[in-house]
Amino acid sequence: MKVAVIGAGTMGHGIAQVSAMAGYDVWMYDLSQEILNSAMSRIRDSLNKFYAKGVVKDVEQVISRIRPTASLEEALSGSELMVEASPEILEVKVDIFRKAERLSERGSVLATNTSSLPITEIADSINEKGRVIGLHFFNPPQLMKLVEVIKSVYTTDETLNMSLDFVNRLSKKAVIVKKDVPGFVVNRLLARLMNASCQLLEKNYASMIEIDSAVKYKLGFPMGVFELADYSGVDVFYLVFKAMKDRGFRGDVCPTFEKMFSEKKFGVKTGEGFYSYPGKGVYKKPEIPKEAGTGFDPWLVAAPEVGEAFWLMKTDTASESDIDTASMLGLGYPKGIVQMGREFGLENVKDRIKKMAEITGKEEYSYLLQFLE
């Protein structure tokens, strides 16, 4: 089976690598040979690490399955499954999908790795709309087990089943997003957590260290909220939130994120975000003492996530088990967010959401409450 990966950046070359590791023949496309050479070098480095751990038995055999090419036609011609991993620009993706419809095998899967753009808007650009689906891998694809499989309003059962087979063969865990909602599952949950935390910071209700400490040590999250924003990229969160908001997500992005975006304080990649780092792209774990969060209730920022999870369930966008899987594998939570909410008590969750409404004056919190009734 020929798999075409369109885009050889961080996500693209990672998807190409895991596909080749699973035995697929992969054609990896990008605009220049220089980009492709860099991608192949990074793939080799990653495979060598896997080899050292005994995960990969033959590095050269995996490498031999990946064919880098600067010809889009060569990559797509005869392909039975495409994963597009180009920049988050709708026009760029639409152009790729129009060419892919013509050049790939008729009836093959045309998947996008977008994290923020609606699958339906991409599908609208071609004739055979049922072939289009979202396969949202997480960074880095070589290590992250989760893939959000997102249906557009047109996606056929055949496309869905072929996509699930592909994800399973990669030894990844698929969660099905049955409706093409902005942010899918993980980014909707994360948006609630990050925005609520930022709002409390702006209101001087709690400090950055207090929030991060309580979230890490009381809830068992792998990173503090602001630590995660810096690590993932303040710019990434801001642009994803903006794309979600433009397409109907309830809530306004916290002004601090907008200000930091305009000042290019993106976090680790720029050397400065909520925390400071030794240099651009140089990550040093920030000092977040356990005792700093003693006086802060982390459920104030986690409860809106539970509310969003119930919105996803009540609108039949995703199942409870898939939401819990997504929050554990995509966000590293010790338990699923719905399970955590149920164990904390839904009345307690509602009380915290009401308190957030009082503190911030934001209507999105009152809106979320109805889904917990």
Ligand SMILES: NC(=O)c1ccc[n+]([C@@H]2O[C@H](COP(=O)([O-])OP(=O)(O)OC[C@H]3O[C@@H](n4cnc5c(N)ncnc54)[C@H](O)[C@@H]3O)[C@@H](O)[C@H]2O)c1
The other form holds:
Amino acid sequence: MKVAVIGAGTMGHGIAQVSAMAGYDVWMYDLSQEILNSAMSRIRDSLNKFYAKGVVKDVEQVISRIRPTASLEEALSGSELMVEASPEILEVKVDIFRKAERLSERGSVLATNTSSLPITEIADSINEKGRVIGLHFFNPPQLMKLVEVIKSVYTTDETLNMSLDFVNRLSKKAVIVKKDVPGFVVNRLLARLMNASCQLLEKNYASMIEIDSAVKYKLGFPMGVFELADYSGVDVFYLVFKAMKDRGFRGDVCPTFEKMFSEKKFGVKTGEGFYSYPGKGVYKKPEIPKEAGTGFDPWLVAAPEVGEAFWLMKTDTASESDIDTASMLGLGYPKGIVQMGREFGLENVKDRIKKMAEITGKEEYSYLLQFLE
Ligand SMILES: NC(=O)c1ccc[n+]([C@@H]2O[C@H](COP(=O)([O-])OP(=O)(O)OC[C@H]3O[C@@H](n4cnc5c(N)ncnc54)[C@H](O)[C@@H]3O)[C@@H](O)[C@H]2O)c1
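With the form predicted alone already on screen, would you show the form predicted together with this ligand?
And the full complex, kicking off with our chain again.
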């Protein structure tokens, strides 16, 4: 089966690699031979690491399944599944989908890896709208097990089933996002956690270290909230949260994120974010002592996330088990966020959301409460 990966950057080269590792023949497109060479060398480096761990038996064989090409026509002609991983610009994606509709196999899947653009709007730009779907991989695709599979209003069952087969064959775990909502599942959960944490910081209710320590050591989250923002990029979260807000997500983007975005304090990549790093792109784990979080209740920032999970369930956007899977595989939580909320007690969750409403005066918290009734 021929898979076309369009865009060979951070995500595209990883998606091409995991597809080839699963046995697919992959055509990988980007604008120039230079970019493609760099993508191929990243793939080779990663495969060598997998080889050293015994995950891949024959690096050359996997490499031979990937054909880098700077011709979009060549990449798409006769492809049976496309994953588009081009820049987050609607016009660029629309142009690719129009060509893909014409050049690929009839009825084949046309998937986008977009983080924040509406899948339905991309589908609207072509005739056979039912072929379009979101396949949202996480960074790095070589290691992250989760893929959010997002239906647009047009996606056919056939497209959905072919996409689920593809994700399974990559040995990844698919969660189905039944409605094309801004932020899908993982970014909606994260937006609640990050905004609540940021609001408490702005209100001087708690310090960055207190919050980060408490979520790590009391809740068992893999990173502190601000530590994660720096690690993945304050710019990435700001742009995704802003796009979500613009599309109707009920919640303000915390002004501190906006300020840091405009000052280019993106975190690890710029050497300065919520924490400071030794240099641009030089990662040094921030010091977050366990005792620092003793006086802070991390459920103040986790409860809104549970509220969001109930929004997803009550609006029939995602199932409880898929939300729990997404929070464990996408965010590295020790248990699913719904399970954590249920174990803590939904009355306690509501109590913390009410407290957030009192502290911040934000209407998003009273909005969330109704979904926990
Ligand atoms: N980086 C992440 O953490 C992440 C995670 C999930 C989803 N995404 C989404 O994946 C997509 C790609 O993101 P990325 O981080 O890999 O970006 P990137 O900038 O690393 O890669 C994009 C690639 O697309 C190429 N490109 C530019 N114009 C093109 C065109 N007209 N046609 C085809 N390719 C073109 C660029 O040369 C570049 O190599 C975006 O939609 C993004 O929202 C990113």
